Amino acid sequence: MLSTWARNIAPSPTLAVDAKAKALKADGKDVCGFGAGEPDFDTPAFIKDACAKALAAGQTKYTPTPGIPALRKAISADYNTRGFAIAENQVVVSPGGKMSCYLAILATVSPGDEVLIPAPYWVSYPEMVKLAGGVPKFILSGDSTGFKITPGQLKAAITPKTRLLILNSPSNPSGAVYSKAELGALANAALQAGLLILSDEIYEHLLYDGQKITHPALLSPAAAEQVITVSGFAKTYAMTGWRLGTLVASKEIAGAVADLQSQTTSNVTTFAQHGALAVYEHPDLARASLAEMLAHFDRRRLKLLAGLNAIPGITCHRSQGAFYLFPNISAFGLGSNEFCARLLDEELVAAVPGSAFGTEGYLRLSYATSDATIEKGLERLAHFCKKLA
């Protein structure tokens, strides 16, 4: 009865330890949830009131599909003063980064092309490779390298039948960040052979110790034109259930992905595209609110790196962007599934095993979650590791 597409493809596994941990508080269950991957703070109240404006004014009708123009040449325009040279008719607001970062895959990649992801990814990737007939390809990286891959192995992993490469730095779920040099060296390799690469930054706001963002498309006028930019409002400004992420891109690839778009799911919501233009509209605010949640989401990061690198058995590489760290639990001889399953049978704690990452051995923490969370989720963890050493 079900097609190729809906037999071969995987559950979300984030999403589903998020609803089982909410399922069990749902039965009174006192859960301590790190699975999440979104902000546990609201959207800034500017953001809001600009949505109900919108709404209160009529906006509910069909818009381009691309995007209201105001909000594409707002994009632009942002874009613009960090060094691109980016066009409205560049850029695609959809419904959410997810979609696209699928969009982007339907309009590059063809059945039988090879996509490489580097490992730890986020766990969507695969699946939209090969609900486009793609074939996904990992190249492997570990807490050794700070989950960083190198321009060797990227070479070494390219054949004749290699597309696309994926980067997403910061990264979910290591929270690695690549420096300026390495994703350069990087991108020259993909380059040189020929490849697009969708370079996902949803989290590119969320940066901590000093690091700042290096976007691809800006090392060199063939990495404009091969590279397909990625980003959104979820993480930043607190909106994940808004859906909108954005995409900037060649006028052959922008368009291509705004014609899937007009076949599938039309536009964005209306109101929720005049919402995000306020973040345009008022940069204090937006600077101000951001700012705000990072200082929570840098003491929490430290609190629990402390915490989870004082538990004997673990070791933690210390992240320095999106809000999840990834501890390695390999000196305990379980997988990271059977630890993450008995982690919330017995204690209670909602975290999400490496290998829905592709890496076996570590488990995704996230530190989208409230300081008095984290302590308690640290005692119940160190209390379920004492029990298995």
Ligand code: PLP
Given for the second form:
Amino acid sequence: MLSTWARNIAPSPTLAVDAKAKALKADGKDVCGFGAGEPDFDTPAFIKDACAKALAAGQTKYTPTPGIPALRKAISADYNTRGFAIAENQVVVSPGGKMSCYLAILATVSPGDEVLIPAPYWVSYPEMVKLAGGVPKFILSGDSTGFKITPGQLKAAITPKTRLLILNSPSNPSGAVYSKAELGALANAALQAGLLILSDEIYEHLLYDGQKITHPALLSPAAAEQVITVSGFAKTYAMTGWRLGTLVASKEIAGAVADLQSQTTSNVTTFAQHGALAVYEHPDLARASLAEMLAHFDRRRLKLLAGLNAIPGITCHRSQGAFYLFPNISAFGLGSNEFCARLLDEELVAAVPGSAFGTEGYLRLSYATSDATIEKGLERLAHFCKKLA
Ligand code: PLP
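Next up, the form predicted together with the named molecule. The previous block was the form predicted alone.
Below is the whole assembly, all chains and molecules, this chain first.
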């Protein structure tokens, strides 16, 4: 008999779609994959070189659990140039932003505590909350508000049991980016109610149309204590397989996160940390590789957006962050699970159903894929929609 935790957890639906698409590809099928949540570029050479050099130099032993001192120092210095005022011991480097989020939740949520999660949400948040014994509570948004919740909705959802609000701007899956005013209003409502905020900023550098990142931790002195900021290297530098996440919080919370990590995974792979350090040692190279990747993403975003909105029955909000679009397919009268299953079977196009993110009537399409895949995928999607109409 499996444990309560094992019986209650749902497997990641996004990884499942990706696995099915990869299996069809391995069978020789010409699949257009829009499922992946990772950049389709390789990690920049200067980062790989720094890692290889560290490995050759014998950097193969345990490090301090929260990260090598040089990396924690570089991360805190980088945040401090953006207005933070943090010390190195407020930074914890974890095996992936996913682990950073999970440890943040474990460090702050006790059994029975409620955690507010705006929907559509990243698939892992509710499961992480449940693993901590907490109760996920969803606040629904849709394309009519650009996939953003309002302070009124937030206030109505707060109860005496609410402990934490999770914010994720730019968002996976919707690509939505909150403005400073919008995020400020939400964060202030949460902080005034005494909540903690987990601000998952893993897509902070993937912004388009001149959008700028807002860090909720900078909104007020109270915010610096009550906001936990998570980011990482995976999406910004095409390093998904490296497993490198970062967390910045009050000394108390960062210390608890480091203690939890010390009893579970210990440090991130030592030579991988040295690769990450190269980002701060070579800021010009880091900026250039990010700018190049962003130029590709933006071109593909606009191509996919125009193509989707040209298909009768589909409407797609112009999302300005991450590498996802979240088109509305409700006009076809099919549930998003059935829509995606048939789209893959009949047209060999892999997309993730909106239901996986707690929001029916939509699909998530990742444009971290080639221009040719986008063009071919759009043709197939148009063909599929014509059959349904
Ligand atoms: N947060 C969000 C919203 C994500 O989409 C992801 C990855 O898909 C992560 C966190 C975790 O990223 P990683 O664990 O690869 O650093």
